Each structure stands twice: as C-alpha cells, then as structure tokens.
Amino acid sequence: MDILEATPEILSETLKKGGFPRFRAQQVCEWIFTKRVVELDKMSNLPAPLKAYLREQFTWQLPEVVHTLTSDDDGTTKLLLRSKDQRVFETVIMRYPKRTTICVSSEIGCKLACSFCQTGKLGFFRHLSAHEILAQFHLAQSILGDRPITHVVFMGMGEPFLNYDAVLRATNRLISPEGYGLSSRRVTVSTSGIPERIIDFSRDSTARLAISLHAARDEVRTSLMPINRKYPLATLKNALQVYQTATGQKLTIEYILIQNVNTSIADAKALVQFLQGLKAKVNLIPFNAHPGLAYERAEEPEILAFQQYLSTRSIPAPVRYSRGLTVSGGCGQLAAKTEAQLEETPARKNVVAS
C-alpha cells in the first residue's frame, strides 16, 4: 500500500502487528499531516527498527518533479510530474498575499474533450490514485518551505468525478482532523456537471463544489463541452437543487468567456435563468489563448456588459483573471508541458515522459 493511502486506523493496526507501540503510529501521523513530511529519514524520532518496519510495509515514492515553471508576471509555479509508469500530470501552485492555493489534477489526460480546454485535447490515459493526488500536496509544499497551503482546489487535469473514489479519499483526508486538518471551506471539486456522483457528493464530504458550465444554452454548452448531450442543463439543474438541499452550501459556477460565442446579453439572461432557485456565485473567467484553438478572449466591454447584467439581478459575478498564463499554467491551459512544448499543439505523446 502506498503511504498517503493509509489511514491513521490503517497505520496503527499495522505498526500493532509488527510490536510496535500505538503511540509510534500517532509519531508517523504527526509527520505526514501535520509536519507534512514523506520522507522517512526525516523522521527523526522514529528508531531504525520502526523505519525498516514501514519501508517494507509501505510504499513510500512520490512522483518525481520533472520540471518546475515560476512566471515571472506573478510567481505563479506549475510542476510537471512524472508517475511510477513513466506518464506525466501537472499541478500548480498559485501565491497570494494572504493565501497559498494549488491545483491538483485527478487523472492523466481526461475523456471529456471540453473544446477550450488543453488538457481534453490529450485524450485519456488513467485516473491518478488517492495518494497520487495526495503526492502534489506534498511535493507543493516542499517548494513553498514554510509557507504553508491553505487552499486545495480540484482543478487540475481530468474530470475529478469520473475518479470520485480516489478524489473522495484525499478530498476527505485534506479536511479531516485526523489528516491534514484544511477547513472544509478551503477544499473545492471543480466538476463538469457528473449528476449521480454530484448527489453522491452531498452525502460524502463537506467539501465545496464547483461547476464549470461556460454555457447555459444547451446548443451552446454541447458545442463546448460534450458531455452535456449526455447530461443536459436541466438534469444538471436538477442535482444541484438536490446537492444544494442536502447542504446548504453556496455553489460556485465557473464560467470562461469566449468572444463570439457565450457572451451575448442572451447568454446572460439564460444563466440567470438557468441560476433561478439556487444559491450561487458565477466566476467570470476570461478564456486563455493556448495552441490549436481558434477561440479569442472576451474584450473587456463585453466582458463588464455580461457582469453587469448579473449584478443588476442580484448574482455575485467577479471577473477571475488566471494566473500563470506565461507558463501555461492558467485555466483551461494544463497539457503536461516541459517549457520547450509551451507553444506546441496538445498531443498525447506530451503525456509520456521521455
């Protein structure tokens, strides 16, 4: 079993049936959650029996960081990892003045072949374990030394809900007293629209949810993002108005805008209509240009027109610029990227580390 996969139950049963006194397993917890240590030579107060013991027990490798990209505009870093089986993903880590965000991917590659987005121009390859996802945690924040994360975002590539049980383990071992102990408001699940597993989500974690719609015209929203054919608007209302009775939670609806294809006033009134009976905020994204795709960014008149329809009715509706844009970094730009490839087309041998 992989370290990250193990629960403190887990730890203690094991470290019991090897001799070993129930308190080492609190020892071995406090470095991973807490002290968010991996490495068991770091362990300094464990014995060298006790070490032996674990490194047979579990696995204990990280990915590897195969390359790191820091823009120079903003400091944002995204690394591009490489797995046991030699595939590579990509996180990013995001600084603000007051906050640490980073964005971890839940699969190599994704199904869902969203038209704006990098990432589903690579195709699928495979969801990435618990403590794969688990691992970008880890590997984050040996970069940012002290400072601390404080937010965790499932934004990264691929569709988290098509891996909702690996997503659902470390989503709740990020929250978990007993894990690394994040506010349940720090940790979203950014999902395409999955309606069984949103429902699911309502009873599973306390997690927040995010949804990219982009669109709320079904001929528009099926241009963009295929699986609305398969789950049209009004079945993916319907969960929402399911989650969001189950939780009371406000949803977070993400929305890139494209010049010429989802920004129109008639955009707007669908996605007030469409936003009618739930508690929501709308995240206006500017869509980031990226190689291979004819779509342009939103003029800024357009963008403050389609805000401003939305904050007359009432609808909180920041413009979210992304960050990281130099770097490839930015949403809807994730296609596991060495710096040589920033400018190349998406193709899946990206996703082969060489």
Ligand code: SAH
Contents of the next structure:
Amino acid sequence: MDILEATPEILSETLKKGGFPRFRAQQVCEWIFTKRVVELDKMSNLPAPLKAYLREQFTWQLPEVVHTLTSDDDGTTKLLLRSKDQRVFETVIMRYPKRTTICVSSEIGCKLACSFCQTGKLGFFRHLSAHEILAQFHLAQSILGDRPITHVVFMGMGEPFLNYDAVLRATNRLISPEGYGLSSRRVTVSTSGIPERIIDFSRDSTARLAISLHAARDEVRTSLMPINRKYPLATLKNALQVYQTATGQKLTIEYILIQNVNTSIADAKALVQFLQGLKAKVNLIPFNAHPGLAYERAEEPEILAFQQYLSTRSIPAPVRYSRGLTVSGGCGQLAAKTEAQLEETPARKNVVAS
Ligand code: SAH
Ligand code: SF4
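I would like to compare: after the form predicted alone, may I see the structure of the form predicted together with the named molecule?
Time for the whole complex; same chain goes first.
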C-alpha cells in the first residue's frame, strides 16, 4: 500500500501486527499528519527497526517534482510533477497575506473536454490515487517550509467527481482531526456538475462545494461544457437543492466571462433565475485566453455590466482575476505544455530535478 493511502487506523493496526507499542503509531501519525513530513529518513524519533518495518510495509515513493515555476508578481508557484508512469500533472501554490492555498489535481487530463479549458484539450490519461492527491499537499508543503498550507482547492487538472472514491478519501483525510485536521471550510471541491455525485457528497463529506457553471442557458452551457448535454441545468439545479437541504452549506458558483459568449444581459438574467432558491456566492472569473482556443477574455465594460446586473438584484459577484498568469496559473495550462515550451516561459524557473 502507498503510505498516504494509510488511515491512522491502518497505521496503528500495521504497527500492532509488527509488535510495536501503541505510542509509535502516534509518532508516525504525528510526522505525517501534523508535521506533514512523509520521508522516513526525517522521522528522527523512530528507531531503525521500526523504519525498516515501515519501509517494508508501505511504498513511500512520491511523484517527482520536475519543475517549479514562481511568478514574480503575485507569489504563485506552480509545481510540475511526474508520476511513476511518467505522466505529468500539476499543483499550484497561492500565497496570500493571511492564507496559503494549494490547488490540487484529481486526474491526469480530463474526459469532459470543456471547450475553454486546456486540461480538456489534453484528453484523459488516468485518475490520480488518494496517495497522489495527498502527495501534492506534502510536496507543496515541503516547498513552503515553515509556512503552513491553510486551504486546499480541487481546481487543478481533472474532474474530481469522476474520481470520486479517491477524492473522497483525500478530502476526508485532509479534514479529519486524526488526519491533517484542516477545517471543512478550507477544503473545496470544484465540479463541472455530476448530479449523483453532488448528492453523494452531501452525505459523505463536510468539505465545501464549488460549481463550474459558466452559463445558465442550456444552449450556451452545452457549447462550453459538453457534460451539460447529459446533465442539463434543471437536473444540476435539482441536485444542488438536494445538496443544500442536506448540508445547509452555501455554494460557490464559478462563472468564467468569455467575450461575446456568456456575458449578455440574457445570460445574466438566466443566472439570476438559476440562483433563485439556492444559497450561493458567485465568483466572476475573466477567461484566461490561450493560443489554440477560439475565445477571448471579456472586456472590462462587459465584465462590469454583467456584475452590475447581478449586484442590482442583490447578488454580490466579485471579479476574481486568476493568479499566476505568468506561470500559466489557470487550470491545466502547465502540463499542457511540452518541456521545450516550458524553457521559453518568461517567469523565473527553478529546475528542482530533471
Ligand atoms: N473539473 C473541475 C475542476 C477543475 S477546473 C471543474 O471544472 O470545476 C478548475 C476551474 O478552472 C474551473 O472552474 C474551470 O472552469 C476553470 N478554468 C478552466 N479553464 C479556464 C480558463 N481558460 N480561464 C479561466 N478559468 C478556467
Ligand atoms: Fe475538465 Fe474542469 Fe477542464 Fe471541464 S473545466 S475540461 S471539467 S478540468
């Protein structure tokens, strides 16, 4: 078993089987979950026979950090990771004055092929395991050193709800007081909207939910997000209502603003209607344009008019500019590049390993 798949219970059982006293399991848990250290060599208070036993019982290999890219303007660092089977995926660190957020990937690529998304353009390779998801947390933490990660968002590559079991294991471990002990308010899963999974999530997790809506008219949403054909807006809304009845939690609605695509008054009106009966806050995200994608970022007046329409109807909708643009901070942009293109990136680049 990969070490980060192990729950505190599995760790205690395993140590018990090996004949080690109970406090040793507590020490191992403290290293992994409290100190966020996952290298046996650094676990200084464990005796050599215990380390040897743990080495034999678990696999300790983490993905390799191939590159880190730090943006000079806003403290965003992007990690390009390579899995055991030589696939690349990414994690982003965002440093704010009072918090440190990491954005983790849940899959390598994505099946859902949203037309505005670089990850969608990559196609799908495979799911990440809970070990590989939690490894992103540890690798980011080791880059951050003494600065603790305070928030985790599942907004990297992939659709978390198409890799439900692994994502659930990872979020539950992040939130559990016996695990990493983050507050539920600080772990957010973003989904393009898989109704059954939204309902399952209301029962299985206390983590927060964000929905990538991006349009509230079916024809527009289907043109951006093919998943909308299978699960149209009415079905999605129904699942969100079930979720809210069960959890009482507020949702975050993400809405990318793409020039002349989803920013008309008719779109704003449809959004207001969609939000009726839901407790939600809306984040408006100016689209990050990429070469090869047919869309453009909405212009400032277009953004403001859309926002104004919402605010006059008592829907606060802050505009969130993506961070780390100079390091291709948006979803799936880094791993979509070849290593040769990475060499040309204007941002400062630190080669950690080759
Ligand atoms: N698959 C999940 C989570 C990963 S995507 C989802 O779709 O919610 C994380 C966020 O980045 C989503 O809201 C997605 O719509 C957004 N995103 C993707 N491409 C983008 C782009 N070019 N500009 C701005 N946001 C983008
Ligand atoms: Fe997949 Fe999310 Fe990108 Fe759509 S926006 S292709 S669901 S990662």
